[in-house]
Amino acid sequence: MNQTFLIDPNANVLFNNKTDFCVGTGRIGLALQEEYQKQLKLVQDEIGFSYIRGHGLFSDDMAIYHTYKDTNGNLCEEYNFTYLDLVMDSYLSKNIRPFLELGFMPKEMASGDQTVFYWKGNVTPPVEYARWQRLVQATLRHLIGRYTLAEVRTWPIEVWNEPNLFGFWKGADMEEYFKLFEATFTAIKEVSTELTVGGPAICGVDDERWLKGFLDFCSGRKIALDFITRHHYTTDLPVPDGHYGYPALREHNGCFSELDISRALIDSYLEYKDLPIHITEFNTSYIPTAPLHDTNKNAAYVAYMLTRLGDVNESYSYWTFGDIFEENGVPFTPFHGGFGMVANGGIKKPTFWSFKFFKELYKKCVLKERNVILTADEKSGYYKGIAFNDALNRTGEDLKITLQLPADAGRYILITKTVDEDTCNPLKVWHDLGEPSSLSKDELALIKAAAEPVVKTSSIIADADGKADITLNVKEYGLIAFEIRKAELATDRGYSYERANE
């Protein structure tokens, strides 16, 4: 499949590059391993997102609520903000700020045993919400006092996670979470009104009635909501298989179009037109065991997801950085399709450099067509771009893509750096090895030098006309970044490139 493009510098294209405002972790008590630091490190050493989301803050793993009786048997209440301390600093040490998820119900304050996950969080609506109000208002008044207002109101606040699914709300009951959502509404704008909060961080199950719903709620409550929050998968139902789940790739139009529909649906009301929609999650597959979080493909179209992503929306949230994660318990091997774009040990997987190569474009968007985008450097001149080979199943199709610049006289290089099956493919060298369950360190040190990009450079010299042409040809499952830019030779007395190579 060839493409052609003739590129006009003064174009400016519709591209919200939101692609680092907000990453995913599993539940924010993984934060206290060792593991889960090194890899929130890589990730914001060579990426580096604004903010974090994850659940269980009020889980019991996090200690933070506790009961006790007096000495006339009265129930009293206590909070412990140890292990929160600990992990809000280490976040913002990295440089990265808490988009706070509350949820889920303290044991000790649950009305139901009903709970999600292998570590149990617990989905059921308070005993008293008094109490849940008590608890949300503690928390936000000592990470003010510890981290001062001008900071923590710069931290969204988004109630609850999905509860339009049975498993994390008890009966997926919209009426009981219209309560909670304005007893925490209410709550937190006691403590500030300068604080931001949203929801309802529905998935897209029955999600036109349940925002239809919320944005009524809402309006007949005069509810002055602060964005709204939703989740984004792109697959279908999953094949099961011992360990693991298979699912096939939606269309993506279709899946856009189901975007389009919630950003309509606000603007519907007159008083939460414009209002910003965070997607709090986003990927692929919704099961942290579908190998396919794992391959190239899943990087190629995850790619195409983050050209159109920002188009309706505020912010797009990738579920998850990381691979130290236990919603079905402990994995049992390096790779297992988690949903994080680091595999445990460090090791980058495809889609890391989808985040990174979008990280990396300018401000500007000179094209964005179905396999491509272009940026340019107003005052360079310079362009980066993204090139990718996305597909819903196996084709056997490369693509080429050719870029006509318009260039002044001169000579330019174009740098490339490719990851596809062949270039880039750590899941490949870790099934050559035999698919080990425990990495040696020599094992571990060959898989992550295969997690690297192909670095390739070359030289264009602008013709006549002013136009330089660049081809890029792009594998099935690939995607190429590529970096345009004046090279002219500045030859030392003597030197020559050429006679050297000879």
The other form holds:
Protein chains: 4
Amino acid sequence: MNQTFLIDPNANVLFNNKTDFCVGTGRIGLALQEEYQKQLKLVQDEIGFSYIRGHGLFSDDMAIYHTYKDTNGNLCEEYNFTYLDLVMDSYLSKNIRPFLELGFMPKEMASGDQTVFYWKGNVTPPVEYARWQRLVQATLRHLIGRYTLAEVRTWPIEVWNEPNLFGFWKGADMEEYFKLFEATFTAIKEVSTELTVGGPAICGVDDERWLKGFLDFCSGRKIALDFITRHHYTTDLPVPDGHYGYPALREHNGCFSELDISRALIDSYLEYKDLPIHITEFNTSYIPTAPLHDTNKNAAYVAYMLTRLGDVNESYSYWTFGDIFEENGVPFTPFHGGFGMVANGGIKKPTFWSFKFFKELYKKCVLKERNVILTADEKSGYYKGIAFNDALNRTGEDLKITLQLPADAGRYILITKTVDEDTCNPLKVWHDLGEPSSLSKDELALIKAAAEPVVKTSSIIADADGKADITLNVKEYGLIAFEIRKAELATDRGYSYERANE
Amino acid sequence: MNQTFLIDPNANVLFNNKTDFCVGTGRIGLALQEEYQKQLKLVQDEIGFSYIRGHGLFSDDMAIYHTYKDTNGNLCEEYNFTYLDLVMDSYLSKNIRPFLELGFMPKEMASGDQTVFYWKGNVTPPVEYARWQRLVQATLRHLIGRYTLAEVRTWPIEVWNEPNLFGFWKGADMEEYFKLFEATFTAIKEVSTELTVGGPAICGVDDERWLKGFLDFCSGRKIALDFITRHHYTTDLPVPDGHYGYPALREHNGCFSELDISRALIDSYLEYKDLPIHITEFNTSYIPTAPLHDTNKNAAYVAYMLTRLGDVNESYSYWTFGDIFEENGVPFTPFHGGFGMVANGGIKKPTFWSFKFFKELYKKCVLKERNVILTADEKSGYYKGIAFNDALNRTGEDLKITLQLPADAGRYILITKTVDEDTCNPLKVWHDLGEPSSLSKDELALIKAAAEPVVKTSSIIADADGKADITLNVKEYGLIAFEIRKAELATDRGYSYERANE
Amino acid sequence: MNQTFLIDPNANVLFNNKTDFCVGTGRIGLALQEEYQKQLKLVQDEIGFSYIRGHGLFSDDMAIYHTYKDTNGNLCEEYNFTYLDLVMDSYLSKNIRPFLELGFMPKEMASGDQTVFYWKGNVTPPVEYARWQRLVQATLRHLIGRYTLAEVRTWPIEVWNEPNLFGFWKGADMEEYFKLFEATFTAIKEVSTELTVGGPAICGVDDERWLKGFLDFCSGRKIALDFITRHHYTTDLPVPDGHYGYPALREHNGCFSELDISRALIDSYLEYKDLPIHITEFNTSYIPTAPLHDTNKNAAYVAYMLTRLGDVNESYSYWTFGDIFEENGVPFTPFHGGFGMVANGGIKKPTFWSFKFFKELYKKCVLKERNVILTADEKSGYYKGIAFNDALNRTGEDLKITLQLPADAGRYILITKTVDEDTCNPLKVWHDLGEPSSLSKDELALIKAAAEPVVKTSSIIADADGKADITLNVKEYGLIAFEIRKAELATDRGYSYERANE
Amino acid sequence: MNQTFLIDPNANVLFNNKTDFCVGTGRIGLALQEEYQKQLKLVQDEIGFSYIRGHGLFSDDMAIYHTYKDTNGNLCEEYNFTYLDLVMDSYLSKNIRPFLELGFMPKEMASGDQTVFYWKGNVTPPVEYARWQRLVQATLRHLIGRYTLAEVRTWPIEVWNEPNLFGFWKGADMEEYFKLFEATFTAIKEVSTELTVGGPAICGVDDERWLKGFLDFCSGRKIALDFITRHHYTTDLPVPDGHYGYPALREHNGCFSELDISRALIDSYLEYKDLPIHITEFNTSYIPTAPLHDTNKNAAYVAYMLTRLGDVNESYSYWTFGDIFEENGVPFTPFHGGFGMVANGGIKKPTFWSFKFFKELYKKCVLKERNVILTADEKSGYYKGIAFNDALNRTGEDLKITLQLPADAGRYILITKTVDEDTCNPLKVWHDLGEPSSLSKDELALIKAAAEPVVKTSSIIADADGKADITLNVKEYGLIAFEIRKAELATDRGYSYERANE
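Following the display of the form predicted alone, present the structure of the form predicted in complex with a further copy of the same chain.
Every component of the complex follows; first up is the chain already shown.
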């Protein structure tokens, strides 16, 4: 398949690149773990997200909420922020801020026993909303005391997670959620009106009932929402096989059009028009045991998503940065189809590179096509682009992209970083090793060495008419990040590259 | 070009692998530099040599030897070990020990003004041998005091450097060198008979006059030499062009036969028969501005040298580990044809990998051919080998090597790490960048990323008859390190690599 | 109070210094935490223990044991070693090995619901001993596969924890424990007879019933025990007050005599005579919320314990190295009376120094008195000692210790490192700061700076008769580590310390 | 001696605190050394200066300037920035910028042979000023190319060093210096008018002849100076004894009045009135072998200097940060009276703390007396101060300072960090060790441990009338940094500090 594009360096194509705005994580309590922090450090050092969002801030492993009886037998409450400080300190020290998700319910405050996940997050309403409000306020006041209001006011606050699912909110009870939302919103704004609050954090498409219901409720109650949140996954639930599942990817356009519906619905409310929508979770599959997540196919598919997710949304948060994650239990093997960009042991999966490559693009977009995006730096005249080949099903075909650049006569360098099944495929190395559940140091080093892109350069001479043609060959499920820069020779006295290599 | 070999796992082929015994360095005083130490750390972390040898221990920048007049006007001597301690501490902390080379002459002890190199090492005899002997003894006693005799006795001691060259020893005066040698030998053994001493550190082939002369002298004076040293380079002196030179590589066999001559000559003395020969310097070219050193061609040529240098020698020390080096002045550019395995900035040159790959071989050699070496680990049954394609002049041809391994029926993994002009060629990236003399962080990172081998794996199924064929395609000036290991599948419940990659 | 001792450098006093043999930790699953690992690193870098022992290897947070139904509805078992590998790797990378304690019961294997601690360790027998045996064997075989038998055979294995207490073993059922012990012993020795196994891990003094019962049982069943284990605490249970308790220290001699009883009992069995006793836990108080643990008083009291615990025991393991610990829940404040030598945030408590100082003593003991111990290095003639002032109740008195050393005439240096309420008292600094539950970076740095001993030196001139008197002034609840070394002046030309300080 | 001060929190006392503006260093080429960089890192991590200034940018060890003959025999010039980049990168990576001093003369450009220092800086004028101008311009253009103009324009540029001394500028030829200055000024401004240039970098008091002469010259030539520079030392030249010298400190007031003279002279020129004066070097003694520099006396004396040096000057740069320094040769011992705040091995000298303590003061000064300075933070109400006892000759007396603070009723914490001969005196420890020229690891660790201030806290209860008295006892040659903060108790449920310490 061949594609050719003539580049207009003055074009200005819509591309709201929020690749690095936010990233997801398993329950917050896992942030206490060393391996989690190592993976987060790797992601922050190499990509660098601004925010992180995860579940279970108030779950019992964070040990925040406690009750006891005083000598008169009265129930008293106390708050313990020992672990919360450890987690928040660790985030801020890595230059990432929390996108706070308030939930789930502490056992001692819960009205029921229903839990979600292997790690048993309680998903029932509070026995008393005043207790919930005190917990929310005590927590925020503690955070403001420790980190200042100037800091905490930059942390968006979302109320609960996916209340439209029976698993995450008892009975998927919409009216009860609205009650929770309003109580929480009121409590937060009492602490400071500068804090920003949003919801309803719904999973997927449930616009007619949930999103509309939520907006009607807020509108009716004069709630001045700061933003809207929803999630976005692009596969369906597969039949489980042992520990795993093999979902099929959905076609892109259908997926993107669902996002347009949410946008249009919100914009139909005068008071909420143009309100930012944060996709607080997205990924291909929503099960943490889909081997798909570890493949080059996932990386190529996500690459295309990243070109368009900003079209109608303020941000989109990949679920998740790493594989320390316990929703379905502790993984048995290093590659187990976890959500992470990074597998346990600090192995970069192909999808890691989709994010790194998009993060590194220049601000100005001059070309955005089905299989390639190109950006330019006005000051230096340098270009950075990404080409990807993400057909849903194997075609066996390479994709050949040619870019025709207007260019001053002279010498240029083309730099390519290639991630495809042949060059950067750690899953294959692990498979070739026999799919070991425990990796020796040696095996881990081997897999990591095979998880880096192949970097190559070549010299391009623009002709006197000022034209340079760049051609990229993208293998199936591959992505190539490329750069083009002016690179005139500045040869030292007596040096000859050609003689050196005779 | 095709080559096929049937492997006998029980073969035991001569291969005295001393790749990691010793490595060279510019003058010792440069070890004070931070960039030098960073490069050494990199080399030690990834390869790990046992000894390091360089010039100029007693040169003035080390500031060891000083004289002053006392109140009566008498000349007094004093020794300053401040920098010596810094250097030796830095070496030992990186798990490398000095192979001590005694020289050059401190200015305040020198009988003349002749110097060598940009950094002006004085190469004249001492004004008085007793002063030289006191200096040698004071230095060794200080080292023993600081590091213990148990430690210092493991450091070989060599007297001077290349006295057979006019540049390195005034007049290349053989009789004067013998005088120096005997005075030094005597002084050292007075400190401790456990210290080991050798010479004559001659450059290249001068066996008839210098090596024989030296042995005759020592034999006549009953000097119980601990070892013999010489150097080994395999190009001739090129015509200079600006800062650079472009020497031609000599054919291998001629070079190796010169080493046989030295060996035979030594063995002809009853008292010196089988005395260890340390090649205290070797490389392709002996000029520090030969762009050849930075190429893949150099790496492939050296790879073959490493298979044979141990045949008649105890060790062989590559000159040098890094590019902080001032013999011809300070380099103008990061790639300037320096001797180092590592270029300034911490860039691994292709030849770095020749050493790393040889260092990692197993002890037992089962195949050693013109373009391939194979070793085996008896306990695990694993193999490690290296294939290389080092034709002196471009042939344009790939080399295809097939190894026929007897093997238990079952699944194996073949791991390859490829270093060739296409996969691992930092010099080319620098050239494509325009040969900048100063690298930005970005450019440095790019070059480093392109200086790693491409790592790939594949799965090999041995047939029921117990045979597995491994085929390697080695490009011109390329080398491939490869490993073969048993790797039976241990698939987790429900996992399918194939379904993951549909 | 004054004490004077004449030192005999040739004396050889009983002092079995096993200070660094083993140290305790909260449940093993906490080893996944980053803060835990930071504290362990600090302890290992500065003290360096050989072994670490904690509870809950098989508790559910380690996620090792799982069951599922196959398609025929049969119960199947599977083992997950993902977290176990993380923990064991982290230990070995810090040069510390596990002293394995097998327990508690995985929920899916437990016969009942009884749990211990905030973190709910199940303390009931297995539903079926064969399942327990398979779990033990699978775990050990995995460890041997990953770390080799040569390594794992050095890890002592203890069966369960404190089964003589109702809280730790259902009904404190002695017969059931013996059953567990034998099943476990048998299972382990089936894996390898080189693995070493011991018990009964009983808490405190229960010699007549439990220790004798255990030995009788083992003797009757011909069980070739490798070692015996018990615990040792020296306070009683205090009345709780809010989150805390204030136990009173018991007088030393009574405590030590209990250990003699265990020793005598074991030695009364011909087959178990001289069998090593490992005190697998000791501390002053056994509650994790005794502010006593954070005081200088604790440090001085423990110092004396360390002089005598080796008298009849093979080792003694302080419970615990750090304060990441959840038995009574997550601590509300940095100083909360936790067991650790190190408080959260990496603050060294006074007791940390007791261990560091004892670790650094020389092998040969020349003086061991109620308030001072002195050791000598035969090679260098240097001395190291520790003086401590550990009265149970405040006396307000300093302790003045004078050591009369035979010494060559000449110049010596006396080095002292003082830890007392005035010099090294982080708890007081925290108290002066207002007892904050969350520490700012600034506050943490201040507390840490105040948690280091005051180091001083002085010059001692031994008189011509060869005598040097050293006097130490030890404040109440203080300890002083001291060293005495020969230190003749080696003054540089023209240097004058006196003129510099005029 | 007792002093009592009543504090007015609203006072605003003149205190131009430029403690951290700039620091000196030996010749720039030494910045290539690892030990130098370690010391600089320590200083930057703990104190953090903005600029660094040293000699020898153009000296031959930096290897910048080279000439060669082309094939026609014409002299050609070339520039080598390899080492310059290493040095500047190392500075910027440690958050410190160069205060550029242009000098000395490259040998290949020098008109004579006169050199200064052990390291032989050539101090003669250029053979041709155009060559010097090209060198200056090439260097600045290179720096701008590498670091941007936005960066380099923040680096002040000073022309030469101490031309009023015969040792530093041939003949101390004033007219020749003016010629150099103008040529340099012109060349720099040609590169960019945004670059800032100053001089005449004279040593000490030579105002009438040199400073006035310089200003007259510049005024006459219409040179728009950006700033003026001079040096400031407060001892005279001592008689040498062996390697060392023992200068006497001059009385403070005389020293400060010399600075007033320079200020007044400059302000007498209309066009230079209020021009910033940078003291580009200051210290007590100007010889690098004055043991005084290593003492507590030096620290206390410098502390007082730091309270007043900003009165009439824009900045003042302590000569030097560390002891890697070769002006009189390589030091023989770790303590040798070097200029550094840090001794070799990374030992903090007492004077290090003078700088650290002043750096940490708050912006607003409320009290500045002969022996104490106090600053306040308006937002928090916290105080930070420093008390010092710097009598020129031993008095044997302590200084007792009482501060009467107006304060809200309540609980406060007083924090003190004490540096005096008894608490923080590494020189004494080294002396007690016998003044070893080479330190073992053990000895170095001991000295470092004794080089930290003693940190203590106490609790202060302000009475109901709102008064709190703070008393500090400062030993001879001691300094105490202190802080006062509100610290109300926030005791956890059941916690009792008193019961913990019974």
